[in-house]
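In structure tokens, the next block holds one chain alone, the form predicted on its own.
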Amino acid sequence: MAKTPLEFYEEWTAEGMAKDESLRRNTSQEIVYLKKYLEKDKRILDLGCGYGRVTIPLAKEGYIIDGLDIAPSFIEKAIRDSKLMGLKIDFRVGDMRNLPYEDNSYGNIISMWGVFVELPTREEQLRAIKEMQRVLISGGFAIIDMPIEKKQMAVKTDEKGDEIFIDPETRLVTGKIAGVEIAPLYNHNVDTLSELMKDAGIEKFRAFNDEMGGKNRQFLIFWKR
């Protein structure tokens, strides 16, 4: 049986996750992205925020930000960093299928480092997309952030423990990171973003490919109407 997400990282555990030195590297390379995007006047929402990664530093920058994940292992220890650092920031355990927040609630939404890409089936990700509509302000915009499409069936990197295969028909990716079962991720690409919006009847956003940190990354922005 496969393993659910909240498996995988409850697994990993957040100090582990906390102490990867890639991780930590990355970080400050996703905000300095993100802060192209975000506005300081605007409340944020991060959607998989699992220990406060990406959201203490913002909060510590000045942004309006909450957190939601579904690790509560993960939000305690964020719920107990940023109250250490004198940060208000509210963090919740909950699922980005059923977000507990009122209509037009946040300006931005960010969901970093593909936890959008662990919901595996087109309609969970569709209940989420249209989850993020709901609670987003008129105007406002979520950036979604995931790997960039895997084309090869099978990649051993046997020194690191990775074995990752990919199902041409369910495009689900499964395998091994660093000797961790990780749990399915969905393989999207520009187009399969594109019909996912379609499908959404979200009609103005941009699926696409870039630069972050040196590394390639795949993004879906969308906006409220």
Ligand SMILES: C[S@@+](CC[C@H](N)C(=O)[O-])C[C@H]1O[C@@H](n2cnc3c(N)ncnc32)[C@H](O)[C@@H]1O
Contents of the next structure:
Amino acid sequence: MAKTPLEFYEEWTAEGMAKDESLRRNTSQEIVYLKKYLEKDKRILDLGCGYGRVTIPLAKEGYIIDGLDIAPSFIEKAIRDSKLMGLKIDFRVGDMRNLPYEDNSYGNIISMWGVFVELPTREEQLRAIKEMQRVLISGGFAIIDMPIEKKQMAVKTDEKGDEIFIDPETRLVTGKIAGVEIAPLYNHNVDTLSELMKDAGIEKFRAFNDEMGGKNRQFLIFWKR
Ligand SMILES: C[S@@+](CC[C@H](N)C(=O)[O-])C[C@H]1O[C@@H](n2cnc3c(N)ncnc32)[C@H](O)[C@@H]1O
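Moving on from the form predicted on its own, please list the structure of the form predicted together with the named molecule.
All chains and molecules follow, beginning with the one already shown.
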């Protein structure tokens, strides 16, 4: 049986991810990037927020932001850390395929560092897109950040403990990250993202590669009519 994202993250732990973040992410640069899009007068949802790596700095900058993640121990750390800083953020445990929010609740949704590619099937991805559309207000938008398409069939990076394999049929990426076996990840590209938008009946969207914090990343932005 393939590992689930919840099993992977509870094994990696929030502390493990926080340690690894400095090798892989440049949070302050990501905040600068996001600020080009986000609006201070809108309520923002950080979907798959982890331990609040991006949620907490944005709240500190005065954005009204909530966070949701499937991993309870990550949400516990996010609540602990945000309380210590005197921030009021609604952090909740939940699943992006079934959001615990009312229709038309958020102006912006962000989802950073490959949360979306943790949904391994098109059906689950469509469910999550429809849920985001449901909780967005009219004219609101979601920004989804994910890795650029992996082209090599097998990648081995011994010093970080990464070992990645790609199935060209299912587009699923399996293997190990930082020495820990991952849950399967979906290997999206601009074409597969555009097909997904078509299937979801969304006309206004952008799927593109861009540099963020010194890294080449892939983005999907879509709007609710
Ligand atoms: C690579 S981490 C990124 C965390 C955070 N967005 C950040 O940038 O630091 C991916 C996160 O997605 C969460 N996740 C995976 N599947 C999810 C789902 N179905 N619903 C909500 N969160 C999910 C994981 O628990 C994990 O915290």
